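Given next, in structure tokens, is a single chain: the form predicted alone.
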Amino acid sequence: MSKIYKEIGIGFIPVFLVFLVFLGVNVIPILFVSALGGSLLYMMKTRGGIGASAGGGDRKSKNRTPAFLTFDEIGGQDRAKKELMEALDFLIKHEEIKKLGIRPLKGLLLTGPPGTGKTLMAKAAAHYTNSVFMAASGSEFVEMYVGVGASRVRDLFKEARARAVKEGKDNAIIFIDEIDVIGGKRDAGGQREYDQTLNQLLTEMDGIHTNDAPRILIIAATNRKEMLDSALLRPGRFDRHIEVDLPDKKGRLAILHIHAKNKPLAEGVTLEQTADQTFGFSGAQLEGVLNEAAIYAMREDKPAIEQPHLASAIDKVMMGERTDKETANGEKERVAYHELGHAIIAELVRPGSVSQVTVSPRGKALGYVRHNPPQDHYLYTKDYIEDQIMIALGGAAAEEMIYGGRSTGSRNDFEQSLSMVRNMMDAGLTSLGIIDREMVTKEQLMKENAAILDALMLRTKKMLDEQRNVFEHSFAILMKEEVLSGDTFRTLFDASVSQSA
């Protein structure tokens, strides 16, 4: 019947307008007001202002409890998983903890870089506790209409409780990703829409009573914890803060094995080598490495992934896809000398660290040297950082030695060098000693910065000048092959050093 009435209404409107025109009525204002009203009605419906709740519409289909995702399927986060599972035990073993007077946690905050598995851990938490799982992003609560965000927070909690009752479950987990969007520090005296949404979230968390059934647990994720309002971080709201950091070598290897389960690996392929070469990669990047390696194998019509495919995939994830840039021959030669400068210094200060030297353009880089970190580092000495700076300066130093001047290709190298010098200053590893940047003049900082970089550049040039034979032996082969493996480069390096000796 509603369809019939709708068709009758659609047919009546143009007839009515024609009738008004016949009577001499100006219908333009009517059309304008009708169009404006229809647009506002449509916007409010799609944004959740009228007839749509935070848990309504499309969200209902994506908030189902994830099946078959367990903590065993998340690699590289043993410490974080252990801490999270302990907190979840408070939720499911409420009778046992009541005897000790332990208050179950209301909120868990997962912090760490992007791609480290925070969302996966929240989903695994729902599976571990057999809970209803509701997911939302902080941006979903941000609206141009006052009060809509706060209304959505209320509706999210209301639907979590209703679904838990409907599905006969004792617990419900609400996961809010990117909570820094709505949980940022509030301005004194300001009344933003964000503040109203945050205030409502705080109120809802205060209203969680641990003895009520169903029990509600909030899990939030952010990679910008320093931006969060202190009211969110206090005990009684987000009681436990769990750091989900970048995986170490053991963690990287575990992640690679998980994502390699459905991929054929050629005989002799070792994922341990890939784990060595991916220091600083997140879990998402490691998954991307294996996926790109499989794509390279498919391009070459190979039945299984081989070690070169994994090496190319690491380059792809780090630098981007190979480009079709055709550089002039003179420019390519300069790039070759530049990259050899990096590689020679790296081999001198850290033998065996060069994994690959190439002059093939990839991403925005015309050439690059991929290094093999011997082991994961979390503490750095002054000597170690100075060696890293010299490796970064090696390209510019080689250009100066060969051509008498630098090019714009050294820009990124200088940015890295400046960043490392700042790190040295902040750690008290320079002649300035332990400093507070606000108590030191800009001139002093610039003077110290220049002194460090100038001294290291002189050392770098001297070391490269003593290795001219390496340039001569490696340059022609690099120009011809475009790619030198670490082992090939070391063979050329050792042969050149032997001749010069």
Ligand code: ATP
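Rigid core here is just the name for the largest C-alpha set that superposes within 1.5 Å across the two forms. Every value quoted in this text rests on a predicted model; they were computed, and no experiment measured them. Residue numbers count along the first chain shown, from 1. What changes on going to the form predicted together with adenosine-5'-triphosphate (ATP):
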The other form holds:
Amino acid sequence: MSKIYKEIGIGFIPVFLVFLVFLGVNVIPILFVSALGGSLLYMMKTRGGIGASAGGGDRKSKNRTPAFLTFDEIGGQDRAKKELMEALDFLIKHEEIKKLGIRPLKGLLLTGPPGTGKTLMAKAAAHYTNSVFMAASGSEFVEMYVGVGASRVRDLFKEARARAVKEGKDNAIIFIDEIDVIGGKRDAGGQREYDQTLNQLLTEMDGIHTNDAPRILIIAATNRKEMLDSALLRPGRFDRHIEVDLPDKKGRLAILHIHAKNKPLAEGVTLEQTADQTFGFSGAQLEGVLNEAAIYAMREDKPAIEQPHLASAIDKVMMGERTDKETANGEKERVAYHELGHAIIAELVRPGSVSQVTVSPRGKALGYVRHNPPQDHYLYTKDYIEDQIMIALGGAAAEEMIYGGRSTGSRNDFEQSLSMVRNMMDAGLTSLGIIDREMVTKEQLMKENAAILDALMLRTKKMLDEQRNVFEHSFAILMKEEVLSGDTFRTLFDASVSQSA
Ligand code: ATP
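Next up, the form predicted together with adenosine-5'-triphosphate (ATP), please; the one we just looked at was the form predicted alone.
In what comes next, the whole complex appears, and the chain from above leads the way.
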């Protein structure tokens, strides 16, 4: 019916305009105002404005994704999952907590680096509590028009309640990703629009009557907790904080197994090795590794993923895609010596730690050495950091030894070395003692920095000079093969060392 009215309207408007022109009325301002109004309406509809939460737009389609994900499909994060489930039990056992007079939970804050599974946790929470699941991102509430963000917050809560009633559920979980976008500290010269949006969120949270169904629980995620306004964090709002951190080795293995479920692995492939080599990777990056490995297998027409596919996939996720940068021959040789410098020192200070030496360009790097951390490390001794600095300096030291001078290829290594020295200073591991940066002069810092780096550079050069044999044995093979696995490099290394002994 409404369609018929619309068509009649569309037909009537031009006839009416022609009639006005016939009467001698200037219709240009009318046309201009209607065009402006039309485009404003269109923008509000397509950008997920009020219309989106009521009917169309992106957010709706995201919300309609069934929340059938369970906690079993989230690898690692055992502590975070346990804490979250405990908190969710409050929602499920609401009668019991009422008897004890416990204040029900309104908001949960998940904090941690990107890609660690915060969204997955929220979805699993909805499944666990048999709730309606609604998701939005902080940036969706940001608009140039004052009041639009606040009205979107209102609509989100309204829609969550309506959907829970319609679907016959007792609970609704609203997940707000990137809460820091709207929940940043308000006194820090913030904008009025952000303030209004945050105020609306606080009002909605205060208005949650946790005793009446549908009960609403808000789960928010951020990786910048320190930015959040204290009003958001006070008791009764987001007063439960759960850290969702980067996975340890056991967690990485569990995540790899989850994402390998639908992918064929060749016989003998072990995900243990991949878990070993991916220290510091997030769940999203681990998923990326398996996906890239499957792509490499397909490119080679292989029916299953083999270990080298996984190795290349780790490099791809870590460094970027292989590039076609054609290096001049002299340059490639220099890169080979540079990388061998890193690898030899690594093998000397931490035997068995080199996992791959490469001289084919990938991402921005012309070559690189991938290391196996012996185990996940969270505490570092002075000796350990010094070894790491020597590994970083190994490239420049090798170039000096072979060519008598360095190149710009060591810039990144020096940046790493400097940051490690800074870490040593802040941790009281240098001859400056336990210091606050404010207590010492810039000159003192520079002097200590130079003393540490010069001494370590000297030690590095000496160690490399004693291993000239290894350079001679491995250089030609590295130039030809472009990639040496850790095991191949160790065979060459051991052969050269025993020869010179
Ligand atoms: P962001 O902070 O960037 O929004 P996030 O922490 O919400 O990230 P998710 O969106 O939950 O991260 O994860 C992204 C993808 O990474 C998931 O779809 C999944 O494929 C994978 N992933 C991340 N963590 C895990 C995990 N613990 N187990 C299984 N898969 C994971």
